[in-house]
Amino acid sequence: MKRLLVYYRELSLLARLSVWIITFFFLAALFAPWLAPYPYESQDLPHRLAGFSRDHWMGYDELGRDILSRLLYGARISLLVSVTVVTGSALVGTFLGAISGYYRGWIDELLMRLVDVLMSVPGILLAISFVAFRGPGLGNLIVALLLIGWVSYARLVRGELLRVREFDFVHAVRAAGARDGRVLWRHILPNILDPLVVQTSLGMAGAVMAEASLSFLGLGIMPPMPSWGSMLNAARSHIFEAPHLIIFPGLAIMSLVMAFNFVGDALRQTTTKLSISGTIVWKQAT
């Protein structure tokens, strides 16, 4: 919490701002069936491709559904397989990058060359090749998007480790006979959060849009489920004669993403500037 704090006080107001909209999104994906007008399977087929009135804010899609209330349920898939992804990804991510920094050897060459070889493959192509073989679905999207989400994170872990195992205060605990697990878990690894909070800020915007594109091929959520890229997908043919189908889910993922971005952009700038000031030192050995 206290990181967090620094962390916020530090951040521009563009930032602020976007730590806002991520808020209300959060919020609103939340407490969706409460904040929905109307249930978001429910069709009223005489008013399809209406646009707004009093009583839908966003008008009506192709098969006569409430848009407002399939944007807010669709906020819970995209926060949902984010969340899930960055999460997972993160724990795999740094539990494989730790333990090839530290340990170095034959290890290290292994889960290294691992990450060369997903690296050199666009990591959605993998995603679609995954979900194609296993089927759509939300279990199967998130795995496909755990398995190439963990290598940025196993990187990033592994070239902060190789830094920070070499200061001062990890030789002292080294010395004073600490274990391997200790010296690693409760002295390095708090020390290298600070990159791995951009880190996960960024990857936040990226599920978002990686969710998004594959509902939008079809290879994600299944009807009458919404998600934000579905909604895409199914608008594209009304895109003239309804164009109000496109602007709300775009302006949702947008919006996201963007929030994201300035969010991570602007805590790089704060760990850089923290760290060049000496700030903060969140943790040494005892």
Second form
Amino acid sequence: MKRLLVYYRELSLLARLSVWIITFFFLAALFAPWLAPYPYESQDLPHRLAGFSRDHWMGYDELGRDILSRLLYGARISLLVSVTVVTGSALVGTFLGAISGYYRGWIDELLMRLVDVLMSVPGILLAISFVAFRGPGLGNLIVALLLIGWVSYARLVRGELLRVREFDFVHAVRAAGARDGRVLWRHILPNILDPLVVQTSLGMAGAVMAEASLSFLGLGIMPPMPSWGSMLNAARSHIFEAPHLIIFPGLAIMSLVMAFNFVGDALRQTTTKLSISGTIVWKQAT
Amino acid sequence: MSLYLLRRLGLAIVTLWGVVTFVFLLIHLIPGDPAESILGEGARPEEIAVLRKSLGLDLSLAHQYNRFWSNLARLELGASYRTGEPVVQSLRQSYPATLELTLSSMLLGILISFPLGALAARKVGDATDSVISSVSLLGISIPHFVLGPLLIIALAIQLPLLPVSGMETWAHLVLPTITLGTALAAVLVRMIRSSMINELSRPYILVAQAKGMSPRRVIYLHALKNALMPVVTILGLQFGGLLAGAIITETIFSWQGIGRLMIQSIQSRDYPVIQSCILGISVTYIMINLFTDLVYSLLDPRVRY
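Form predicted on its own done, so how does the form predicted together with its partner chain look?
Below is the whole assembly, all chains and molecules, this chain first.
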């Protein structure tokens, strides 16, 4: 927690704004049932495709449902999927990457060839094919995104481990008799946390985008559950008479993805800066 | 050199094998019995039995796998369930359309990103640099399915300059190319920028400046040439992004390419066509990356695995 505060203080104005945008979306998702002025599935057919008014700030969609309410519930789906996918990918990827980089040998060889193969094919294509055969829906969507998500974490963590495992302090702890699990968890992991945090933020942007893409293609969240991607898909057939159906969900996706990208990008710069100044402080101390 | 070549070829072969195996196994990912799922509810048991036999589902998995490979080797990809047309035929029609779209997008992406990336690197830390970097981050964050419809609203409906969708004339290529190309440019600008910054900090740049060469010549003659080397590989990798983006972009603009074919086939559960589209897209990507890596290793003999 203290570490997060250190990160935040170092961020640029744009990145701080992004942190607040992300917070805003999380709150909107969390409190959607209380914030939404209407139930997301209730239809008012006579008003279908109507523009915004005082009671409906973003207007009605193609079935006469309140767009603002659907966006709020859509934020729920979007963040639920991305947080699950990113947490799962980070856990699995870090675990496999750590084993690979720490123990080396045949397991490293095997895992890294698997990573190479998976990175040689466009990830979203794999996710699409998985869902195409397995069927759409929340569960299959999450599995499909996990299937491709862990790879970048495994590669990142393995690379970091190859660097950190040869440091003196690691040799020292091992010589002192610490078990492998303890060395990895207590001593190595804290030292590779910075790039992991950066990757997680960028990964959230990717996951939000991937969920929306698959739902847009009709392969993700199924109606009547609202997803920003499927809202955009439905809006396509009404592009002539009702552009607001595209603009509002489009803005929601864009601002959330952009916020995660800005934070990730700023964190990358900050963490490299912090680690450089950290080295200087450390050198002066010795 | 030859060891590098062998390893790189080996990876390509293993990847191809992996993709083919994955595509083969997809049929078995269908929940329940594939034959029943294909025929839908209300199919008679005899029909299901016939289809099972023709799909080879009554054979052992190893046997099916063998059969899959031998069909593939003879380019017998089966026939579409929907139209009865041989899949090879549909692929032959849609593949060039996808290549046309992706190549024109790549061209646009390169034309936008190279000058901007070099400019940002030259003015690093400057207002110009932060504007270019922020705009490129914005470009990365706009999904194709948001940018595409927005472009349609702006340039085809509000200002009726360009056709909304379809692929009859050259004008139809413009909006999908902008959708895919600007997104690629956004990614490339950042990579060219960092590659250039890296290159500009090298001693030979100092030498060139010290001997009185003009900054313009230093940047465009020396630095850019070397900075472009890693970009070759990146271009190959980004082709995957283009192919994946084409799946969505083609759907938006009714561009009759392999991506749209794939999505239409998914909607009608036309499994042989889906499988062939996945194979087509992945094999293209693998081959392009193999090619760029080989070209790169020829251009820069320092490259080693």
